[in-house]
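Here we start with a single chain on its own, the form predicted on its own, put down as structure tokens.
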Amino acid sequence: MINKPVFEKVAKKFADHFGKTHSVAAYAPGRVEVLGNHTDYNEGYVLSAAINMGTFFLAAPSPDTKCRLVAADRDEEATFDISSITPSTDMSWANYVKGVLSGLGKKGEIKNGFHGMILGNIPLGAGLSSSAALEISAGLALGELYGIRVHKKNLAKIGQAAEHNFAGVKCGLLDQISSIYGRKNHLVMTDFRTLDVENVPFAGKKAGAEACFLMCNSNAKHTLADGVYNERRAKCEEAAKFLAGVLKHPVKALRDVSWEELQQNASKMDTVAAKRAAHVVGECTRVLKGKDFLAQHKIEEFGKLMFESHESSINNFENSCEELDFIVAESRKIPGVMGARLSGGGFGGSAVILINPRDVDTATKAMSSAYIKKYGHACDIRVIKPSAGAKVL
């Protein structure tokens, strides 16, 4: 879903920034996560979407190896040459656009640098991925740019390979895929260990339920690049290869182990990595069931799945914070709320729930107030639809 009003503004700055008028833009959303919490470099399975929320990138030739990327919302501008593409450390957010061009550099031949300018209206640090979506719009757009063309797949790639190597967040594909493989009223599915992707029709008069989604932006910190993320991945391998040598079929990550394996298994192992593998083994059975219930309509049902997870992520794999259990516990007190839990990495960030739409009125005033009395400030709640995918404009 494409905010024309946040183009037009973009292409105007653009304009009276370089004194030019672009030559190719992108737009990539950012996704919500709605079942399957850390589950991606897991090899497992996710239930994602793209959102109605995204950003705009912009671009034409320079005129020699010099490469200028402007921030619009935060009027700063990164410079830097195409021989010499390195992370940064004073502009943090000119890292995610390096790195994919540092990753289509790989794929074809880049002679001259660029302008550009990026644009968005996903809230930083809401668990939505901004980030994903600004590796995405880039890639799309300075593909265009350089006539360099990348399988949608590759794509995501290049934009993980931008966050492990220039932002320092060894993430899995989730983001990325979701953000490409969006559909209209449909839910990403995908199985990182094929990256097959499958749209699943959602809730809706069609499919005899209706339902969307409201987004609790908690305002908590959330970032991940400080270490919590990484430990997390290390203690899923870590389980992993713990149960490889108990276990006697393959198991190349937890997506291999069965629930019942984990836990006749569990007591032998270190505490925290059986934790962290009961997490991550509970969402992919999750999932499956969750995917199988969206093709029965039984949405109250989905929405119990997504209970069950906030709950293991409070109990299990510890990256909720006390501001997204409050959303999830105070949701269960609204009437129209069928499910609810932490969306995205965790330890800060949104909180997603489902909900009857006639009832999203009534439920976000319920959830403003009661955040206020808590906290003493608003949460940012928004109605979130299931959007198309990233595009070239």
Contents of the next structure:
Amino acid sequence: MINKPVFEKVAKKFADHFGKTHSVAAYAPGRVEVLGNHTDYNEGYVLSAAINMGTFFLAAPSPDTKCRLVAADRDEEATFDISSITPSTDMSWANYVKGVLSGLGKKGEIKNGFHGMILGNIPLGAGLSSSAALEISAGLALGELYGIRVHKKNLAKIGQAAEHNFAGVKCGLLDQISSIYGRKNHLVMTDFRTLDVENVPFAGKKAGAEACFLMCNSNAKHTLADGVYNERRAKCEEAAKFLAGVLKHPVKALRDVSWEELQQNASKMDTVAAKRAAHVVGECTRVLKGKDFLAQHKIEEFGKLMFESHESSINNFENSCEELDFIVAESRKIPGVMGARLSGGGFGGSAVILINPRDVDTATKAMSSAYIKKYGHACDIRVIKPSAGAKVL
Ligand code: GLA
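Okay, that is the form predicted on its own; can I get the form predicted together with ligand GLA now?
Complete assembly follows, chain above in first position.
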């Protein structure tokens, strides 16, 4: 769902700043993770959605090898040369674009620089993947500018490599895939081993139900770059390695382990690794169940899986926080709420609430007042509708 006023604003700013109109533009949405937490890098399954908020990237060629990149909301300009694209601590937001440019450079020839401008409406640090939206919008626009065509899945990998090598987060592919493959009223079902992507009807006639999400941003700290995300990933890999040694069939990732197999071997494992594995294996099962529930129009059953997912985050993965737990616990008391859980990396950020659109106003009021009563300030609540994926404009 493209926000026209935001696009018109950035197009005008681009012209004012660079003294010329842009020659290419792209849009990429953020994402909400609905079921399947920390399963992507374990080669498991996720149900997610592209959201109705996103980022625009506008560009034009520069006359030389220099790049000028402007973050329109910050009025900051980063400059660099195509001959030395390296991450920098200064204006770190530019690293995502540099990472993407470097990835595109491996797929085709980049002979000259660009003038680029970014503007979006995804709240930052809320766990809605504003960074993936930036990578994908930059990848599409710059790919168009340089005539470098990459398959959607490779574009997602270029975005992921930017996170790994330019931002220091060893993330999976969830955020990029969701931003690219979103579809209105549908969830994105991804198998992260094969990278098969399917759009599953979620709302409207085909889904047989009316549903949408509320995102409640706790505004609690949400920094994946500080090492906790990478540490969780390492524990999952440790668990998979152990299980590969004791199970009789090949185990490449936690995706290959069943709940029963894990239970049989958990007592022999490092306790922390066993708990992390329980979360991932449980989440993979919940995603598959959830997909079936959606096909059977059992949206309330689907919601219960979201609550279970959050419980597992609390007890097994330990990636929740007090504020998120409060939001999820409160949401259980609010009429019309069918499910709630943390969304994304965790350790802060947002909780996603599954709700019938008719109950949005009352639920928002109830959650706001409960949150203010508890913490003395509001949490940021937004209605999220599964929306179309990224595109060149
Ligand atoms: C972050 C990462 C994703 C994924 C989620 C957790 O959003 O970027 O790759 O691992 O956390 O599911």
